[in-house]
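For reference, the chain that follows is the form predicted on its own, supplied as structure tokens.
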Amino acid sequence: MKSIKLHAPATTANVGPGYDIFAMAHHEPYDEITISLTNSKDIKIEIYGDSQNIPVNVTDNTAGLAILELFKRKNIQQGVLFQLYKNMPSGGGLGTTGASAAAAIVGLNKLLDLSLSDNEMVDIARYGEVASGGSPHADNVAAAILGGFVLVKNYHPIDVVKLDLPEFHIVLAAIRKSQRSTRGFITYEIGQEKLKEQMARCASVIHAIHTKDVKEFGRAISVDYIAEPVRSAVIPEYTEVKLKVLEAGAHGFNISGGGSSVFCVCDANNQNQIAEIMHQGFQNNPNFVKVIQTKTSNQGVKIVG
């Protein structure tokens, strides 16, 4: 039986004002999966640890879906074993989803000897997340399978760019959401002005992201007016502990791609102190998870036995 072991890493979509077009890597956390290729024609999905009510059936997991996708394209029949061992916390915005689409493409492709190009990669895998948000984004599963920083340029066919990010400290809250999607909340109706700034914002974050500038990122990033007003609004003590952490020294604040979610820019000095603020800040929230101190990644699913 021909096995493969990655990890699978967190991910922040939109960051900011980059609605379903921008997604960035974490360093940790992580979840860590196991594919195997078996006798059967079946394909067989096993959690461990926090399950966290994941569903096992096929049809209803992100990498199931992912995997039938690969197959029905390729005309594969084939036994797989999927095992997830779940780190991450799961349904807050952190792409733990798109990980697992993302895991089970790029190990099947090593396992099958595909040789399947990135876009091949993210357009497959992006199907899986139809499993958790009814919809095939890309933006997640892109930053998973690529590491660093991705843009979406285009759907169709799918085209994705990805940036080597400098090495930015990053803390996440990691909070459930307390409805499932406020994405058929969001409207695009948002004024010539704020259109106008919030295109702009987008071109500072690629442009801080080619000067290696951290104080430039978090401005950019902190102002999104298409889904941060809607998604902040079922967040409890967001606005406030937003000020905090920018009052705090923080270079940016917003939501990790769905939410509920929230993550900041910071400097390493501090970096706990700021980790503190929105542990306070948040702890009383019954949804909220915990704390993660980190950095950005380049490195996507990776390899490791």
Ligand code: HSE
Contents of the next structure:
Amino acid sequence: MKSIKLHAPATTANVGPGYDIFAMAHHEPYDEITISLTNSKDIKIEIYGDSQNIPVNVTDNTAGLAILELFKRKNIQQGVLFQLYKNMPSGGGLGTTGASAAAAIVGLNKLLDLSLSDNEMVDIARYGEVASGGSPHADNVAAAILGGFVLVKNYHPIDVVKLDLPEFHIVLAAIRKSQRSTRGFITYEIGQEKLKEQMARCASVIHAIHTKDVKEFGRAISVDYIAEPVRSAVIPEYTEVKLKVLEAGAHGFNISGGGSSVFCVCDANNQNQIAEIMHQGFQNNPNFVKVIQTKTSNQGVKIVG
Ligand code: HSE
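Moving from the form predicted on its own, what structure would you give for the form predicted together with the ligand?
Expanding to the full complex; the earlier chain stays at the top.
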């Protein structure tokens, strides 16, 4: 049986103001995936470790949907066994669904020798996201495939660019969603002043990456008038923890992707302290899973065997 092993990283989509257009990859955590070509005609999904009620039915699973999209576009009929070894807490905005879809497409691109471009892989993998958020957003899958910081330059057709990130220290608080998705509650009617500020912050994020300025990066990612108001409203401790973390010297703080996880950017020398503040702040939230200290990573899905 021809097979391939991959690691697929956690990602933080939106990165503050860049709703559906920014995302970045983390060094840890990551899921481990094995994809095998089989003689059957079926796509089979198996989940090991903390399976967290992730559906294994192909049309309900992000990797399954991405594989179906690939096979439809390329007119492929092939049996596939997709085995996911779950390390990451799912359902919380750490891009774990996107990671599976991304690994599926990167792995099959290699196994079937398809020579897909990065944009094609992102465009196909994003259809896996319909299983989780209901929309084919490209940000998480792009960061999972390419690593680093990704910017969706165009949606029609998909065109993404990767910017290498300096090594920023990150603390994630993994918090599961209390409901399936908050996307439906997000309003785009934010008014002219906030819209200008949101665009200015997006520009500042990109400038900060080019100038490797972690302070500017942190300031810019701490503002978002589109998703943060909706998603922070379902995390009772959010405002207080954000304030404490910024007072303790973190550069920036916001919701990670679709939430309810949050992320903060800090320095190596205050990472432990900030992780402790986040742990204390969220530990009584029934959906809190754990605090993870990590770094940004310029490596996307990695073929390891
Ligand atoms: N951009 C997506 C959203 C990411 O905000 O819903 C989901 O992780």
